[in-house]
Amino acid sequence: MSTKIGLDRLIREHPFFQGMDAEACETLAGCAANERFNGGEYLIRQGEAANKFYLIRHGSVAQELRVPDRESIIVQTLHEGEILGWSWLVSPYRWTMDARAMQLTRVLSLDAECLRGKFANDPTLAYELFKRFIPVMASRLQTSRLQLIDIYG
């Protein structure tokens, strides 16, 4: 089995891409790579180029916000079946927080530059992906609002 076919299968099986047609998953597989992070390792760092997004296959990742003169605050913890990272969708394509593996974490990363190139040639693919990202973004913003209410309300 080729790597591309294996990545295509992993994309199709991830909840984020459930129901996406096989051809689109194959196209996305061309931008994908398997990665692993040990507990404590950072997947992303605030301020760095947002050049990927991640499908969490195993493990958990803490999204952390750096606060001057204090320890980082864990904003949210993501688990198997969730995605990490949408800053690659919004210019200037910089991460707005850190993300650290809480334990051994296996992910499928998708290269943002590769994806943006594919979107230019396939607006239907772009629409399919954006349609999946928007509910995730809305849910995460709602979670942040509720945390603020809990802290300041």
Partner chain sequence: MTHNADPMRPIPYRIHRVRSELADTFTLDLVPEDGVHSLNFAPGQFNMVYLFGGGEVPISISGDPARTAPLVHTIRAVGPVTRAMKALGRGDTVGIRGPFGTTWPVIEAEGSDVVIVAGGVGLAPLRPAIYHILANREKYGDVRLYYGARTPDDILFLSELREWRGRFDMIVEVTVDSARGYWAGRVGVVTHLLERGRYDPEETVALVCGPEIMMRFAIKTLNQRGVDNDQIYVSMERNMKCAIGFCGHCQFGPYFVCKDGPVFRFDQIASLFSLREL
Second form
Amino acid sequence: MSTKIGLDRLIREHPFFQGMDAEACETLAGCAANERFNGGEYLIRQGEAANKFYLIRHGSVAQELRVPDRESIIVQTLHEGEILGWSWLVSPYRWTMDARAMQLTRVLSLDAECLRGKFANDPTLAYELFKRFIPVMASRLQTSRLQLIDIYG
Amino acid sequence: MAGKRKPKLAVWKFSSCDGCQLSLLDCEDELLTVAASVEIAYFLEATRATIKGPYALSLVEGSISTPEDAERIRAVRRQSKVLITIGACATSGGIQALRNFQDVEQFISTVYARPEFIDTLATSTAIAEHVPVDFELRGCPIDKHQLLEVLNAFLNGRKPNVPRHSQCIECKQAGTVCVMVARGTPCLGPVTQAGCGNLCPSCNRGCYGCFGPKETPNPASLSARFGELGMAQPAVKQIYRLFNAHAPEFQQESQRHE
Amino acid sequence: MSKQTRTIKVDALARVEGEGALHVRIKDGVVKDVKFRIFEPPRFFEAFLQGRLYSEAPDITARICGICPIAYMMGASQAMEDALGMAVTGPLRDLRRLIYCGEWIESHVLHAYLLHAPDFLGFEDAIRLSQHHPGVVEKALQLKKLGNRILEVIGGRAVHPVNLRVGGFYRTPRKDAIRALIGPLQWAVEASLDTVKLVGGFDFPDYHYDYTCVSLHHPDEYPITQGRLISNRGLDIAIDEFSNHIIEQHVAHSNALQGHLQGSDCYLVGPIARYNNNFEQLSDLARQAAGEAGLGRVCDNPFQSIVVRAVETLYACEEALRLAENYEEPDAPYVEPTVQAGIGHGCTEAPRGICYHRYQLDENGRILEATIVPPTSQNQLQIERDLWGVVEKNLDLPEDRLKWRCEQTIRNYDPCISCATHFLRLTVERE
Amino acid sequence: MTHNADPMRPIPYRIHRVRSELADTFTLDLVPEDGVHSLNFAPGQFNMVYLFGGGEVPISISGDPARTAPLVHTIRAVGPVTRAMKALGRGDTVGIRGPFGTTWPVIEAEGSDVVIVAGGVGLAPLRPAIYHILANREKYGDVRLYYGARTPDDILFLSELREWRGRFDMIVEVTVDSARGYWAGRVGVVTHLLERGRYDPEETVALVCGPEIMMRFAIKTLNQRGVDNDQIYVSMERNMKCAIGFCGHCQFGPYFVCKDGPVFRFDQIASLFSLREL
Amino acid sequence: MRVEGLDRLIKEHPFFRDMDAAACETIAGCAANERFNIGDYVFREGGAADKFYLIRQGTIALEIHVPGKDSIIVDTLETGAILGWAWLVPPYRWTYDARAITLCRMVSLDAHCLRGKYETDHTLAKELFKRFIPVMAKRLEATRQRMIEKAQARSGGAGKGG
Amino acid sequence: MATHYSSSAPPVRLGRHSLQALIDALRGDGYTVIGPRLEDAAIVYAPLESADSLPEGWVDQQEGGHYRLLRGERPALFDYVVGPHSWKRYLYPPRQRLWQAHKQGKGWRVKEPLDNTAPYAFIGVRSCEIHAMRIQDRVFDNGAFADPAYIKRRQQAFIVAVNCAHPAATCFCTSMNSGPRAKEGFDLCMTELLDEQRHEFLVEAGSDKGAALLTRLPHRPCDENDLRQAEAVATAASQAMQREMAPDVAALLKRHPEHPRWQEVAQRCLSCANCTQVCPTCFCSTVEDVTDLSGQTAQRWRQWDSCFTLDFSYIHGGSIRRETRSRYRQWMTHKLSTWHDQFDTSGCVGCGRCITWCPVGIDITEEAKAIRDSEGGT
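Since we've got the form predicted alone here, give me the form predicted together with its partner chain too.
Entire complex below, previous chain first.
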């Protein structure tokens, strides 16, 4: 049980969940697990079932797109305090990219199945969670678009 | 530049009056210096000697008006590191582009007794409509000083001082009095690119657009003014249909008055 | 898809004499066929002149030729003046003659030195010539520049001048501008005298032809802007009878129409024709220089056209000098035309020979029909005839020499810069 | 400052050294041809660098302001003049007019934290400011450099960045738009660094230099983080021909960028910055 | 009358597929019809983001203005798409220019009005947000795909040089 | 600017025929005298040797895009106002060489050109034109930098002003506080006094240089009546002014960078740059680098430019002001508004040239008024 309490705190302290009330964090902690990846290890593989998302606690993760016959291209790196993964929210719930730990990386994973179960009776929890996803996605979308247009040209 | 091999110059002719390449020979004071600075490798108007490509610089005169020419210009492009078009024919199809507005079959039969001997395209088009062009030198004919400037800029590796602004700027700087304001003479100067040396206004006549449209011209507003000066609609149409009739901005404006 | 078959059509296009090719067929050492082919793409001037205003014709027709735009502008202007029942006389006429002299000087010097002389001296071009004879070429360029300067002072620019119009000029030059030409023209008279001497000393291939020479003739002056059409075979007509005597024909191998003289299969226009028909009108100095350069009263060797051109250059310099010295600013730059329906003819002596215009106007001054007959189309048949003769005489020459000789033969005519010069593809078929 | 009698006349400088920085970017070290002309500059100022017969371009000085010789310019070959300059070598001559323009607020920023935001070749005009700040390190609070480049191959001054990154008194973060797998650094735009950087918005003076579009998004992010416009300095680029306020080309609202800029405190120009085609 | 019409337009729009009728009606209370001609700006970068749009018909280009150059089109949105989520993200300012490149008919939804409704009705919020997330994810993915293509084109060229 | 205009000499009268003496005296002092002349259907500023070349008896008729010279009813020498030229053509020539460099080994030697231009004497300078010169003085000496060639020409120049008697319909100097009466900034200032009895000029000296010259000319003292008559000329001119600039236009334009009127005027504007070229204060220039074919010499030339050209705002990759809308906004806002920020004065002197010489007659006062009217209120 001590782990649960610990997870709860980790969730509360993660910037993504800033402002989330304690009760909700506790609920979420019920779906959470600590995970650890060594440098070079993959957190996520393109095409596989997306049944989690991650809060990065330490380390960094490279999001990579595979390119036929060539080395993958890193489209973004994620670092401490950031989240990884929303394909669990988007049909057909498969990862669209690889995510590789660039060094020893500690994350908190949240199980999608479990979360969905909690949302069913708690629209406020869903609202609170989704509300946080949207700005992150908006920021990543904007970042990607800026990367695409070559703003340093 | 010293010690380097002289760049090879080629001069090509398509459908045209020869006046623009003649401008090079009209550079009497500079011709021999030019000849000393470049290797004249292909210039039929000046020499029967020809040297094989590739060429560092090709000057292209004339428009594309036959199927063979459409092929030939591609070959010229392939052999040319830098390709510069010279004159209204090469940059906008020239006066022969007036055919683009009409039925070319009828043109042929107006002129030739045996139309079946003539092989021509229905249109006369600019070089840039067929191959990439590095720089376009305007004018019907080009101004020889501008031609020298382009050659000079090429040899010195700099940007040519060939402004794309209006003829009016040239008139005003020369102190030439505006014929439109002071005499009511319709003048294309405000929509025409500078470069001729404000010839027509300094002869008290309106500019007739030899140098083609300036950057971002506003012919619709100018045409409205022509109307206020008493110019009839058909004349407004015709004034844009001369040596740069096929230049998009002039073409559109003339079509507005059909 | 031939719409109608008309063998005679005067309603014809004025071509820029342009890109040319030569085809000679020789069988068993006998010339079977010679074709001088003009493949300059057609540009349809006569067609798009239809519907334009009379006043636009000089500027539009100028674009037929970049080397002799004055010939076209002047021919068109005078034809329009004829149609509108007016005439330009006095100082304005003199000014026209002066600018035309500029064109003769510019065109003749260009041809003589830059295009033709290298043939006689065995150089590929004037630039190579200049490496061996720098002084000659530099002087030639200065002379040519003076011709252009006359065009610029009166016309605004050398190629496609802007200042000429039906009725005269848009703006007449200031007296001081014209007077400034006097000094250089005095030099030019001397320089062109030297030219006559120089080219008179060239080696001329032995070839003679009994030409039918057609030119203008004017009782008071060497013909440039005006006159009657005459020939050395008795033709003597006003220019409005031109089309009754000369027909144009379209042949398969040429984009240019060929001119024929009624009653004679081919004829010659240009410097030799002018010279032969108007020797007496030349200045004393010019006649004397011609004689000293080995020209007779009549020239029958087309290779000597370079000498005739030099003589005409001398004359044009003298004439320009006289006109410049007498220049006074006219009261008005032009005679105001009165628009009316009509038909008009204009014919002037372009550097290469007579250039004829005919226009029909409606009552608003719009062009209903236009005909322009440039000198080159008139000379085309004669060029082929000369080629035939020259090839026959030189069958033993190696191919490259024969080719060069053929080119030189064409260049005798200065038919147009691009074909007169060096765009000749010679195919010799030996069967 | 030794001013030329005629501010429009260039002083010949000889190229002492050419360093190739990136595929299209190079650095010229220049010494005066007469051996005596000296030119003191402040970080952020620029010179008009003239290629004889080729044309003149405004180039920020990228050397150490504490050293008057050689004069250092880092140039990206983007136009005809700069491309032709790329072909120059040791011993060739260029003309110099300058220095011109306003400077980075290295004095005003004393006592504050400094966030330096650079994009692409925009690091070059900031380098004199970095030199100055590091030379006077004790006068400043935290110093951060956030630098964005297109790819790892487009990172300017790589060895110096490494050196600075190794210092304990400066944080250097570099990010690229895209990279292959071997790249161990960050991928993402520079604004992302600003979003997450641990600077204190209240205490920060930000120096921003890069293409206008990059600056636009950087400023937006800084604002979002709570850095006010009067704490942000930017280096503007406009068509500078005379560099002395005579020719009018670089006008930007009530300013001439050559004379009143290129460095502006952003609140001076915030309202102009959003206007199109100003 | 008008509200009823909007209600139907909202129900029929793919974005709101499977949304229950009552929710659609609630949303319709925040809706208005809008029309933009070719070249019109729907919004401009930096402007207050107080709406989002359902594109009923037409094409919208999302652009970034670059001084001295043609605007860069970062995306085009067509019939059936939605436009705008800056109203969900502080500081609620548009990040791009949106310009009609054909005649566009749209339904706009007022942000203040919506916020008022969903802040008390989290089911409505959830329904709305869960529709936004996949749309954003798709666009993000498309953008990254283009990044890859661009990176490949670039390195492809450089590779040949070696 | 070091030139000080002030003099305590009393006004005098100069007869019509003493103008030749004035011209001769100036020429004798080494000045190139420039004055109004009728050329090509307009009054232009050209070298003047004889007072007979002055456009006697001509008046001008001006409107937007319209200029005609007509015979006036009286043989006045200065009954027209300003034409297409301005004095900046002489003080700040359309094209001038800045310097020239010669190759020497691997290096280059830069030489400044010798400016041997004789000093100018300008005859017939109007009050608005004096204001324009003073505005350009601030441009070409901005404290940090100065244009030596301009300053030399300007300091050497001798200014003979003329008070306007009949403003053109396009004039609006009264509302710009720049005329019609010349108050300072001249060496001499003349008011033409012409009636049945006499044809004279009342001449005031504005500088010691002017006063000194005046003593060398045949003149007579003035009486009260002369002064009154001269004053009446200026007053009548002021009252005849037909156009005016919207008040507080500087602040007005600052409020409206995105006004729809900019788009509307762009429909008419040709971006031909005539307004900037005829404007006596517009100072924008560009430079051309000129080389010889062999690359042994390089020159730099400065020439007039205009904010109406596409190239004007070019930075690598493209131009900032691509639309005519933004170019017109730039010009008008600069002239009437941001000019104050930069030079502490308006850039407009109300001479009306930009109105007259706009081929399509765009009227800067009308444009300002339209924006002002859109604000409503008083």
